[in-house]
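For reference, the chain that follows is the form predicted on its own, supplied as structure tokens.
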Amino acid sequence: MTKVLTDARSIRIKGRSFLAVVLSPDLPFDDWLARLDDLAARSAGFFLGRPVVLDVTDLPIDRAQLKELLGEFSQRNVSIMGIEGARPSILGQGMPPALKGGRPVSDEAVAKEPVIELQNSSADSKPAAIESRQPLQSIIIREPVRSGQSVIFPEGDVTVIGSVASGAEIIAGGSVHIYGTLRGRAMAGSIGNASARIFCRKMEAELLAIDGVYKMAEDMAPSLRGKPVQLWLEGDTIMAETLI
């Protein structure tokens, strides 16, 4: 007797696209770290429950050194999801999975679903998600943004009509406009754009980023502390003035 599947249901399978941090470490590894674990302790939760790319491209290490590195990752609670850029010969079981053909964000997937998320860490708070059929190219955030919240925003620029609290972030993949008090993180041109820029009308940040160059706030000049401000990248240099 033939028996008719009918009833069973089906297996759904589609594709999503997750943004990433893509570390991208120079040898020696040791100072590498260093600066790596400057920016951990500088920025609190920076790499907590974050998914992390390790990008070895063109970099002279065999399977001992990854394996180290990958080591000093885990001692530090980084969890790497995938390796970019390895050479077959220096991967080993038990390592993340070698990944391929990664690029910022999707050409069709930016045409076809973008998607704008409010994630929220706190387990206390009610998680937000805003999404969208439809291409857009800016959003507009019309309450503050908390503690423990993310802007996530690859296909365009971010405004928050109000203030970004200590320890919360906005990631654009454009410009960041914030019309309040900035006491939080700040990264523009996530997904490569040198030209974004990050304006606040009052300077308090916690940590700023542009195109993958970033600043921590003590890093800045008193003066600009408080005050509203714009920033941009020139070179490899994070510039900024105060704004009248």
Second form
Amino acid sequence: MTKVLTDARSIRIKGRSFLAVVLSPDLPFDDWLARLDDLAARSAGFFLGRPVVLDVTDLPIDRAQLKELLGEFSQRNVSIMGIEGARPSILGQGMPPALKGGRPVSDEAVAKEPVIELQNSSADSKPAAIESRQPLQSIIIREPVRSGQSVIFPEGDVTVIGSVASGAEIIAGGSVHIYGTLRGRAMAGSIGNASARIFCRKMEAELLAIDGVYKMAEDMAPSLRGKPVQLWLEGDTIMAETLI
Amino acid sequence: MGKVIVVTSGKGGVGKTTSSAALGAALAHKGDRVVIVDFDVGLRNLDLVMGAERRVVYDLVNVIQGEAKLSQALIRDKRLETLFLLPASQTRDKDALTPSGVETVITELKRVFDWVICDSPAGIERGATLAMRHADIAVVVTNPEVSSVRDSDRIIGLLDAKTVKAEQGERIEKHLLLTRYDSNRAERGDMLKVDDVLEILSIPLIGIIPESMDVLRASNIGAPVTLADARSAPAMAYFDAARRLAGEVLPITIPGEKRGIFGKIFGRKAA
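Output block for the form predicted together with the partner chain, input the form predicted on its own:
Following is the full complex, with the preceding chain placed first.
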């Protein structure tokens, strides 16, 4: 029938972070795969249903070798969700996507499960629930965030002492505080935190988002431009008011 | 040991080559030994601006690839005997520059010259990143308009991340050179004001070069603007900027701010 062309509800785009296991094979692959089999034999099902990233940084391999390696993984029921550090030339059709920008996690976080699995190597052992509550974190950036730079901090709040340039972006799991002019993008509560807020000393932003709800510069009230502003979420609407 | 300056901007056509030549000539004018290196392989212009286009035999790429000695490729300026040019190759592209080759050339030049000025190509790719790689000081050339300012901001971010100094945890000295400044248009709001640019980029200002026909005239006769007419407004602004680069503290005047009868009479000096 009649189709509503403009839908007031916008699509929510959210970020979510998972802890992936990274495998970094070394040459020759036969030896490395033998050691992998050895590990898998001692902890059955370790790779089952687990996101695995293949890190091939600095490995002198070509596309055929990578394809063969991926074949070896699928034979072992290890599903590779992404490839890190690969030259574009060795990636091809049907391969997992290239990933970049990954950050290392403390060894404890990764080691937690393998240790448990190795201790009770019987296949039916239930993996212990991981204590996911982490202490609240924040980072402070003491210089201007330049165009083209992005600060991504899913763990908590981001404070910038300086301006955020046009073409720069701040993505925080918690709130975003900018003691300067916000000309770029700010996304607060990026991994699902509706109580996160955005604060800035001077509002000139290109795009704002809280918990996946977006607002473009042109949707913002002109009275907020150039003013100190805070933004928060009420339901599915971004609210804004000037500070002081 | 000489100092390495990169003249960079991100955006093209803002005046990097003009400024490299003018600053180089101004520094050489006071007796310092100066070499200007053209990194714009494939689109070289510096030889034209310096009036040395008919004297190019060997170039930067020849030196990097070991086909010529550095001393064979250096061209001495006919007007100033302490001013030299190392031209880029016109028949090659930026891939001919190798990181180790550039490092060798810059190290060798630093031993002989007081100032090594690297004239960066536009963009943020190989040519531009290699030009800035070994710099001690960066001169960021910006026009007072939004696209140039944002590109400069991007370049400043790269200077803080991709230079040898930054990688060693030191800070590279960065200066803003505002070129093609037209006070009438800034007042009408057609151009960004000096304060707006400084607020966005937040790096120290080293000079404001007024928009002037003298710049075009100088490049047409193949002379750095500071040599073509040392008393023109842009030349005087470049001389002051060069003195600030060398460490002198001078007050900066915004061209055209001093209006009225004195401004008209002493217009040139006021600039």
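Everything numeric here is computed off the predicted structure, so don't read it as measured data. Positions refer to the first chain, counted from 1. Between two forms, the rigid core is the largest collection of C-alphas that superpose within 1.5 Å.
Worksheet entry | residue 85: Cα shift of 2 Å or greater between these two forms (core-aligned) | It does shift by 2 Å or more.
Item to complete: Spell out whether the Cα of residue 29 moves at least 2 Å between these two forms when the two forms are superposed on their rigid core.
Response: Shift of 2 Å or more: yes.
Discussion item. I want to check residue 204: does it shift between these two forms by 2 Å or more at the Cα, with the core superposed?
Written reply: False for residue 204: its C-alpha shift is below 2 Å.
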